[in-house]
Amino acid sequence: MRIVEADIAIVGSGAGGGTVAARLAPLVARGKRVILFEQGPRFDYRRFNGHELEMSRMLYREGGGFMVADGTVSLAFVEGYGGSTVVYTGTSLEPPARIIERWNLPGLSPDELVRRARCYAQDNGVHALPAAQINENNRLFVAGCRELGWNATQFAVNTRGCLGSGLCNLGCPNNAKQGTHVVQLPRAESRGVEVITRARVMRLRERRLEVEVGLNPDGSPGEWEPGNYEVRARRVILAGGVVGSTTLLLRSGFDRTLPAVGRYFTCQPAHILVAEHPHPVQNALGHPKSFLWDERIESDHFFLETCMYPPFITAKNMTGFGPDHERFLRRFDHLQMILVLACDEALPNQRIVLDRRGNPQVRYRLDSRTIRALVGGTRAAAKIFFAAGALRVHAPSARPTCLETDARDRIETRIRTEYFLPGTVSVSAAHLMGGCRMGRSATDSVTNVDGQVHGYPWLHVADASLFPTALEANPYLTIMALADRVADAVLDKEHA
C-alpha cells in the first residue's frame, strides 16, 4: 500500500468535479496539493467514430445497459474524464426558480443559483443556435406545436465550432461540446491540479481514501503506477455522480449515521417516440436538440424535447417486434423524433443500495404518477407529430402501437395508462438526481446547503446527488452552480 499526502481530494470529474477542480486550482499556487480521482479513462475525441455499440461500450457504464433492480429502466451515465458532460447533448437550462424555492433551504436562493449558472454558461460557450443551424427534425417540432397553439421554447447549447455531426450522445468527433473535459479540467490541470484517471476510490475513512489504480484500456501509461494507494487528505469532495458518490458513502458505512444516504433517488424517466413522414427528414445531421415544450410540467409532470438517436438506440426504444417495428426502421430517414421526460417524485423508498458484492443497485419503480406523466407526454407528442404532417406514429402505450392518421382525433382513447406495462415499454434515464440530498438535519438529508456532510466537516458533496427533489429541467448548469457554491465553502475554510 503506497501512502500519498494531499490537502484536498476530489472524487469524480463531471459537471460537479470539474467545476470544483477549476475553482480550487488557485490553492496549488499557495502550496496546497489538490488531487482529482476519476474512475474511468481519458478519452481521445479522435476515437469518437459514431459506431453505436463500440462507443457505448467505451463511454457508458455497462455499455449504457445499467438497469434498475426490476429491469424496467436503464440508467445512462459515463465513467471517464469529463463524466457525462462528454456525451450529453449540451442542453443548458438555468436552474428553475419554482423548484429551488420549493426546496426551501435557507441561504439558497434562485437568483444566486442563476447568477452562478450564467457564469458557467458564458465560460462554456452556451448559446442559442441560429436559425440556419436548426435541422428539420427540430423545425417539425416547432411547426407541430405552432399548429396546436402551443409554445415551443428554444434552449441554448454549450458548443463551439459545432459541425452538426449529430453524434452528441456518442462523443463529439469534433471536440465542439464544451463539457468539463474541454473547459474546466484542462484549466485546472494547467494550474497544477493533479488528475488521476483509472483510479477507483473503494472506501472512505476519516480523511483517508482507499484507491485502486488500474491500467488504461489501451495499455498506455497512466498518471500513477497501477496498484493500491492510501490517500490522506485534509478535505474530501465527492463528485462521482449520483451512483458513484452514493455508492462510496454506502460502502464506507456512512449510512449508519446518515439514514438518508441513497434515498430520494430520481431520474426523470424518458422514452423516445418516432413518427414517419411522407418525405425524408433531416434528423441525423445538425444539432439534435434545440427545443422543448413544458407548458404542462406543473400540472401533468412531463415535458417534451426534440431528439435524434441513431438506429440501434432507436430500435431498442421501440416497443414490440415484427412488421410494424421493421417498417419504421426501414424508413429511418423519414422519422421525426421526440423525447418524453417524466418528472418523478423524490420518495424515500426510491433508493440506491449495495448488493452482496458491494456494487450499486438502484431500487426504483415506475409509480402511477410517473406512468401517467409518460402516457400524457406520449399523447402530447402524438398530437405534435400529426400536426407536423406525420403519416403514422409509434406509441408504446397504444394498442396497436402504430397509430395511423385516422387516429389523430382519438389519441386520448388510443393511448392509455393501462397499456403502459413496465418492462415492456423501453424507458431510459440520463438525469440521475438525489441520494445525498441537501437539507437541514441528518435525519432526512445527507448534507447542509453548502454540500458539507452532516457531522463530517472535512467531507463535502458536489454533484446532482445533492438535489432534494427532481429538478424538472436538464440539470447540467444547476450542478455546476451548486458545485461552485461548494467550492466557495471550501475556499472559505481554507482561507480561515
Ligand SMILES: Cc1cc2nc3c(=O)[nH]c(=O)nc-3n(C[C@H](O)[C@H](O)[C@H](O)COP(=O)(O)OP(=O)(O)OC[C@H]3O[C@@H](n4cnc5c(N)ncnc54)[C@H](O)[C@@H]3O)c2cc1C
The other form holds:
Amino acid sequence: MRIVEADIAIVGSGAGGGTVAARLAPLVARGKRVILFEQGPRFDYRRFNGHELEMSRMLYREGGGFMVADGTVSLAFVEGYGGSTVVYTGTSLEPPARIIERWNLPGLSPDELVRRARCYAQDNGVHALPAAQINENNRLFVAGCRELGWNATQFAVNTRGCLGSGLCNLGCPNNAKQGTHVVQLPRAESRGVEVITRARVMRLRERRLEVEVGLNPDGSPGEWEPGNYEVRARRVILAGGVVGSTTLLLRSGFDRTLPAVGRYFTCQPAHILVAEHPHPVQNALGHPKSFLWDERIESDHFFLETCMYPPFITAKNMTGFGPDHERFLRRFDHLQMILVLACDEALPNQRIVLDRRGNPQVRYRLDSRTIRALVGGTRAAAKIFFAAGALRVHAPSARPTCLETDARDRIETRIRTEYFLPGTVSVSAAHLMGGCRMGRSATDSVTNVDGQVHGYPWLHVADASLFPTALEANPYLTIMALADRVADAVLDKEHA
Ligand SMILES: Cc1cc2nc3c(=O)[nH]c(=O)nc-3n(C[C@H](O)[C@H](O)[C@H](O)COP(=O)(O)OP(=O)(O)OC[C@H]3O[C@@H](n4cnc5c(N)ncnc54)[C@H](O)[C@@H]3O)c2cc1C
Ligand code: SF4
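Go ahead and give the structure of the form predicted in complex with the ligand, now that the form predicted alone is out.
Let us now look at the entire complex, which starts with that chain.
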C-alpha cells in the first residue's frame, strides 16, 4: 500500500468534479496539493468513431444498459475523464426558478444559481444554433407544434465548431462539444491540479481514501502505477455522480449516521419515440437537439424535446419485436424522433443500496404519476408527429404499438395507461439526481446547502446527487452552478 499526502482530494471528473477542479486550481499556486481521482480512463477524441456498440461499451457503465433492480428502466452514465459530459448532448438550460424556490433552502436563491450557471454557459460556448444549422428533424417538431397552436421553444447548446455529425451521445469526433473534458479539466491541469485516471476510490475513512489504480484496455495510459494507495487528504469533495458518490458513502458506512444516503433518487425517465414520414427526413446529420415543448410540465409532469439516436439505440428503445418494429427501422432515413421526459417525484423509498458484493443497486419503481406522465407525453408527441405529416407513429403504450393516420383523431383512446406495463415498455434515463440531497438536517438530507456533509466538516458533495428533487429540466448547467457554490464554500474555509 503506497501512501500519498494531499490537501484536497476530488472524486470524479464530470459536470460537478470538473467544475470544482477548475475553481480550486488557484490553490495550487499557493502551495496546496489538489488531486482529482477518476475511475475511468482519458479518451482521445479521435477514438470516437461513431460505432454504436464499440463506443457504448467503451464509454458507458455496463455499455449503457445499467438497469434498475426491477429491470424496468435503463440508466445511462459514463466512467471516464469528463464523466457523462463526454456523451451529453449539450442541451443547456438555466436552473428553473420554480424548482429552486420549491427546494426552499436557506441562502439558495434562483437568481444566484442562474448567475453562476450563466458564467458556465459563457465558459462553454453556449449559444442558440442559427436557423441554417437546424436540421429537418428539429424543423418538423416546430412545424407540428405550430400546427397544433403549441409553442416550441428553442434552447441553446454548448458547441464550438460543431460540424453536425449528430454523434454527441457516442463522443464528439470533432471535439466541438464543450464538456468538462474539453474546458474545465484541461484548465485545472494546466494550473497544477493532478488528475489521476483509472483510479477508483473504494472507501472513505476519516480524511483517508482507499484508491485502487487499475489497468483498462481502453483510453490513454494512467498517470500512476497500478496498485493500491492510501490517500491522506485534509478535505474530500465527492463528485462521482449520483451512483458513484452515493455508493462510496454507503460502502464507507456513512448511512449509519446519515439515514438519507441513497434516498430520494430521481432520473426523469424517458421514452424515445419515432414516426415515419412519407419522404426522407434529414435526421442523423446536424446537431440532434434544439427545441422543447413544456407547456404541460406543471399540470402533467412531462416535457418533450427533439432528439435523434443512432439505429441500435433507437431499436432497443422501441417497444416490441417483429414486423412493426422492423418496418420502422428499415425506414430509418424517414424517421422523426421525439424524447418524452417524465418529472418523477423524489421519494424516500426510491433509493440506491448496495448488493451483497458491495455494488450499487438502484431500487426504483415507475409509479402511477410517472406512468401517467409518460403516457401523456406519448399522446402529445403522437399529435405533433401527425401534425407534422407523419404516416405512422410508434407509441409504446398503444395496442398495437403502431398508429396509422386513421388514429390521429383517437389518440387519447388508443394510447392508454392500461397498456403501459412496466418491464414490457422500454424506458431509459440519463438525468440521474439525488441520493446525497441537500437539506436542513441529517434526518432527511445528507449535506447542507453548501454541499458539506452533515457532521463531517472535511467532507463535501458537488454533483447531481445534491438535488433535493428532480430538476424538471436538463441538469448539467445547474450541477455546474451548484458545484461552483460548493467550491466557494471550500475556498472560504481554505482561506480562513
Ligand atoms: C447520453 C446522455 C445525454 C445527456 N444530455 C444532457 C444534455 O444535453 N444536457 C444536460 O443538461 N444534461 C445531459 N445529460 C446529463 C448530464 O450529463 C449529467 O447530469 C451530468 O454529467 C452529471 O454530472 P455529475 O458530475 O453528477 O456526474 P458525471 O458527469 O456522471 O461524472 C461522475 C464521474 O465520477 C466518476 N466516479 C464515480 N465514482 C467514482 C469513484 N469511486 N472513484 C473515482 N471516480 C468515480 C465516474 O467515473 C464519472 O466519470 C446527459 C447524460 C447522458 C448520459
Ligand atoms: S453534432 Fe456537433 S457537437 Fe454533436 S458530435 Fe457532431 S460535431 Fe460534435
